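We begin with a single chain expressed as structure tokens, specifically the form predicted on its own.
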Amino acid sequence: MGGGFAGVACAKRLAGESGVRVELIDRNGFHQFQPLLYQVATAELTSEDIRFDLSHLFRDSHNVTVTRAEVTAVDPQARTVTLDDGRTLEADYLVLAAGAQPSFFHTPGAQEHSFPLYSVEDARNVRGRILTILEDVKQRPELVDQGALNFVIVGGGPTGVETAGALGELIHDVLPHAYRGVPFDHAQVILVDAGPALLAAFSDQAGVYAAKQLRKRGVQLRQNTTVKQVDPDQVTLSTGEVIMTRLVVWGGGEKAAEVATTGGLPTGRGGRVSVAADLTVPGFPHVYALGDVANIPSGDESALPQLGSVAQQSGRWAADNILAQIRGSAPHPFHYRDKGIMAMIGRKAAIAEVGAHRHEIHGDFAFAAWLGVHMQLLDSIGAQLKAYVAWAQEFYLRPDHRSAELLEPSRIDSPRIDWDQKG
């Protein structure tokens, strides 16, 4: 269940195994390369660049069937899943890899009026909203007084920091060449984070570096601050500050996909399914939960982080455990090979912590590490690396480059904005 890194890795490892039939269920029918969603949102890539048709990925795997459907319920006892078309499928082994969804933490108006960034559709919606705002401001410059050029990003983790850095470069370095006459000197990109430091999973020095690089790109920071309410035309912060805006990008946290709450599965932090060391769900030895939908134990830590590399490795490991069980052997505890954590704050401003002791690197070497890890993830799903390397060269070497096609008004796929709507 799920065509993300975990589900694809598991299915690929089981592909070609004699006597094994795999049904891979995904509601979209394609794998989306989530680490680069923010670059689709900020017109660096197209959505087609980061989505890969699952049927195509498994075209040569005759024992793998791809089903485009949404799983609405799981019965771990009967080992069945119910699909949104009413069908019920039964299996010998269930692999729950349904991923995550945004968590709005019960913030009033956030779900209705902000833009999450967790899917290809989300990224297209953000880009469409940006271009819609710019087209409207070009026609009606007075909209600047209504906060039209204020852009708010919520969350100081990798999603928020990477989005803020890319949006800062887009607003201040790129769009002025494409939208002449728009008063970009009035534009503000504002990052709001509840914590005292950005990139909390990284070192304190990494947070300081990220803050410095974001300010260099014109991003304003509101740290130790939460969002109290989101309205159609403004955001209210815990400090009492009210920011007029028509775009709030929500990167404030995530929780497990809704299907994790069905069937009485044991859940923990973030609503994620609790699993044993071998990735099976306690009490259900033939049910596995992987990737972002699971709390995977990790030594002294409560759970491994929600990373593509964790999902990918857990998918492969689960497949090996399933094959062991089929052969009458016991499944083995999962051992994660930590490749480090990294974030791209902007061009020539990557940060990475690599190795067993999390050695911190910036700049060119961090970009190389970031590129290498993402290339491995792409290679694991059978994506073409040539196009990715070409993009990386463009990204790194041409700081003012954007695809003109992506900035064309005709590419706008976003509802019109009711500028008279108030909070």
Ligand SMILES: Cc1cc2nc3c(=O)[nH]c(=O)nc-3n(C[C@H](O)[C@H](O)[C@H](O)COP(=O)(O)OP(=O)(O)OC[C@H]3O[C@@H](n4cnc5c(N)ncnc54)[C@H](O)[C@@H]3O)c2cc1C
Second form
Amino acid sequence: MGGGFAGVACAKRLAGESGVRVELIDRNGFHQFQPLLYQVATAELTSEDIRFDLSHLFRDSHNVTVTRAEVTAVDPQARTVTLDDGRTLEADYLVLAAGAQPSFFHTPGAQEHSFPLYSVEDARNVRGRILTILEDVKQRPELVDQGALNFVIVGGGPTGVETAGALGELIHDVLPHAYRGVPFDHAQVILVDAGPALLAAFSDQAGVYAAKQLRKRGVQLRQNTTVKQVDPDQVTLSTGEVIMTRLVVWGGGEKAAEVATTGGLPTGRGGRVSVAADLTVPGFPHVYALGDVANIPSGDESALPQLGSVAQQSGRWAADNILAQIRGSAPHPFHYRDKGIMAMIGRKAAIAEVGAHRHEIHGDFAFAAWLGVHMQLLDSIGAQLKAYVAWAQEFYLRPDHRSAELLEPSRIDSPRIDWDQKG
Ligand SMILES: Cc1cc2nc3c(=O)[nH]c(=O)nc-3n(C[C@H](O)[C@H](O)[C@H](O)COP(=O)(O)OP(=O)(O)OC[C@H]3O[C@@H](n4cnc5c(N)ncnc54)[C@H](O)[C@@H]3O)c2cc1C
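Based on the form predicted on its own presented above, generate the structure block for the form predicted together with the ligand.
Below, the chain from earlier opens the complete complex, with every other chain and molecule after it.
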């Protein structure tokens, strides 16, 4: 269930195994490469660049069927899943790999008025919104007084930091050439984060580096600050500050996909399914939960982070455990090979912590590490690496690179903004 890194890796490992039949169910029928979502949102890549058709990926795997459907319920006891077309499928092994969804932490108005960044559609919505705002400001410069050029990003984790950096660069390096007449000197990119340090999963120095790089890109920081309310035309912060804006990007947190909660499975932090060391759900030896939908024990108290490499490796491991169980052997505890953590704050400003001692690197080497890890992930879902390398070269060498096509609002069917709508 789920054609993300975990589901794809599991199905790939089981492909070609005799006596095994795999049904890979995904609501979209395509894999969406989340690590490059913000590049779509900020007009560096098209949505087609990061969307990979699952039927195509498994076209040569005769024992894998791809089904495009939404799973609406899971019954771990009966080992069945119910689909939105009314069918119920029964299996010997269930693999729950449905990923995550945004968590708005009950913030009033956030779900209705902010723009999350978790799917290709979300990324297109963000890009469409930015371009619609710019088109409107070009026609009516007075909209700047209503905060039209204020862009607010919520969350100081990798998603928020990367998006803020990319948006800062877009506004200062690219858009002034494409949207002449728009007063970009009035534009503000504001990152709001509840914590005292950015990139909390990294070291303290990494947070300081990220803050410095963001400020260099014109991003303003509001730290130790939460969002109290989002309205159509403004956002209210815990400090009492009210920022007029028509784009709030929500990178404030995530929780397990809805379907994880349907079968009475044991859940923990983030609503994620708690799994045993061998990735099975305690009490259900033939039910696995992997990747972002699961809390996977890390050896110490905490769970492994929500990362592409954790999802991918857990997918492969679960497949091996299933094959072992079919042969009558016991499944093995999952062993994660840590590739490190990394974030790209902007051009020539990547940060990575690699190796057993989390050695921290910045700049060109971190960019190379970032590229390498993403290439491996892309390769695993059958992407053409040539296209990716070409993009990376452009990105690195040319500050103003963007195809005019990507900055064309008519390419995106974005709703018009009602500038009279108030909170
Ligand atoms: C903006 C962003 C940037 C990121 N950047 C990085 C990065 O740089 N490096 C990194 O390692 N990780 C990054 N991550 C995290 C990484 O993308 C995730 O950890 C990874 O995608 C998890 O894989 P998964 O297979 O568990 O879930 P997903 O990749 O989310 O896949 C889940 C799949 O399940 C499908 N699905 C969900 N519910 C249902 C249902 N009810 N029925 C049918 N199908 C369903 C979805 O359509 C989706 O295809 C990023 C995440 C985000 C959101």
